[in-house]
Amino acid sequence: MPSPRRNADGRPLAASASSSSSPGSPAHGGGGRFEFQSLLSSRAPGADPTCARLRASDSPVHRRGSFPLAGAGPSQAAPAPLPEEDRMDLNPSFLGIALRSLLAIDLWLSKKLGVCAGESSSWGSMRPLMKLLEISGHGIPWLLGTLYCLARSDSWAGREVLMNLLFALLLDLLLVALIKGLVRRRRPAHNQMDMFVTLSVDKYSFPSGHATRAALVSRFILNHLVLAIPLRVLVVLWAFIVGFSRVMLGRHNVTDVAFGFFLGYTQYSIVDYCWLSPHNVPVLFVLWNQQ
């Protein structure tokens, strides 16, 4: 009869209990065995470098916020660039610098030059004459006027230079509303919509049409217009005075009067290159044309 400390081979029962126990056997809990060598193979010369990329990537490691471990390579333990929007610009150029302050500094001058912004304000009583100049340097009297002495004139050389006047208005309300429209800066906090016939445009400020009309006019005026000095002096005043009611009406910043000046005298260049006459266009002509 065998001992009860052995089996019916003759072997003890410890080492055939070890034997049926061997590491891999799925009763005992070797399937984690087999998986930890599956990984490791994984990671043998010649595995899929796709699948151990998949499995690293699931790995707490690479979880956002967690801690690399200290074996990792390199590729594990170096942090995540920050998105381009997500960094701080702790060197910003001279240029931006230089840009924020003149900003800065034509808002700040706007306000204190808006007297006439509105009735409570240190000017308010002149108010309703610079709203007066506001008129007279508008697009739509200007274009009316214009329209109304061509039909109205009966020479060849009025016709023309009216011709020219008329191209001239046409293209500074395009480029006017094409700059807006583009640039759409809003007009300053102190000013009062009440302004004289207002289209979807006029509600930014750059650049002033008004001062770019006042610049163009009134240069056209001197240059096809024979005038007494007092009248040329008149004319210029015009427009100096037209384009500074912008900023106290607050209807403006300075820099939008500044540039309005600028293109206002450019076009002007781009109506004399572009003189419309009798021998280019002949049939603008057509309706004066005599029999």
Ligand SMILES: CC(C)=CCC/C(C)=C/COP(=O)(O)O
Contents of the next structure:
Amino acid sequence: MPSPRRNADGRPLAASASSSSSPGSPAHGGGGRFEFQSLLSSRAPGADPTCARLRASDSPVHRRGSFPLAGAGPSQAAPAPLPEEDRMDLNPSFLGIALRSLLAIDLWLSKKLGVCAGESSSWGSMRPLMKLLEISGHGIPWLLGTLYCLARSDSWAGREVLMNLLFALLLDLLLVALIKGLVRRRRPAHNQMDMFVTLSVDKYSFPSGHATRAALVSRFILNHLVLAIPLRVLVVLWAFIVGFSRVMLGRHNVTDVAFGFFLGYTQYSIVDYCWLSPHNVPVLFVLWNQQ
Ligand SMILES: CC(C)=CCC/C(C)=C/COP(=O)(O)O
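Right, the form predicted alone is done; let's see the coordinates for the form predicted in complex with this ligand.
Whole complex next, starting from this chain.
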């Protein structure tokens, strides 16, 4: 009878997994076995007897020479195939590992790029400029500016475009607040919360509201204003710089901004699809005309 495999302090692995070691800790053993064990033990201990058997030393992974690819001899019984539900369980674990790795890279990169996060940071002297960019992409100037232009507009075409810009800005605020409230990802630890007018959900960072607005507004402007090429390039540059400045200020992680750009870009498609005009919402325009 082969004796059970033992960990560094001489206890059988099965006992070690259920008593003192946390899943995935080095006490489970070294090399590839450690990774398999951490995957298999991702379920609640004791929740499923099958899972408990797999964690224990009689698992095919733990029996020396019984791993199918290691060329099991004819005298050794072939390991029983994993039950269906356990095979399916491995895939989310791999996906989980991939996601966790992506998040780790995201945090590391965001911290590295957060060079204006404080006055004493390596590019701290650029912080006032970054904060100016922050205001240029803030919701309040965009909302007030649109309302002001709407009040001053004397053409139907102008009003229609501005009305849709207002709708786009409000839709953006709503969707960002909704997603921030659902995801609840905290802002980076190195962020100083000294932002100009925030809503309660703005303590969360995913997605970046500035990035969504920058992508939405720039796409809107490019599609509805006749601008010379240099100005069009400037609009696109502004959107990218606003997004990048969020990471430099330490307000956001890279993935918050990347998703923000994606969301803002998509929001424009929604606005374009639901375009408000005197034909589909005459009441809005008639009411405006009576004022
Ligand atoms: C108060 C109004 C009308 C808008 C809030 C704008 C704001 C502070 C968004 C947060 O942006 P980030 O998610 O990029 O930090």
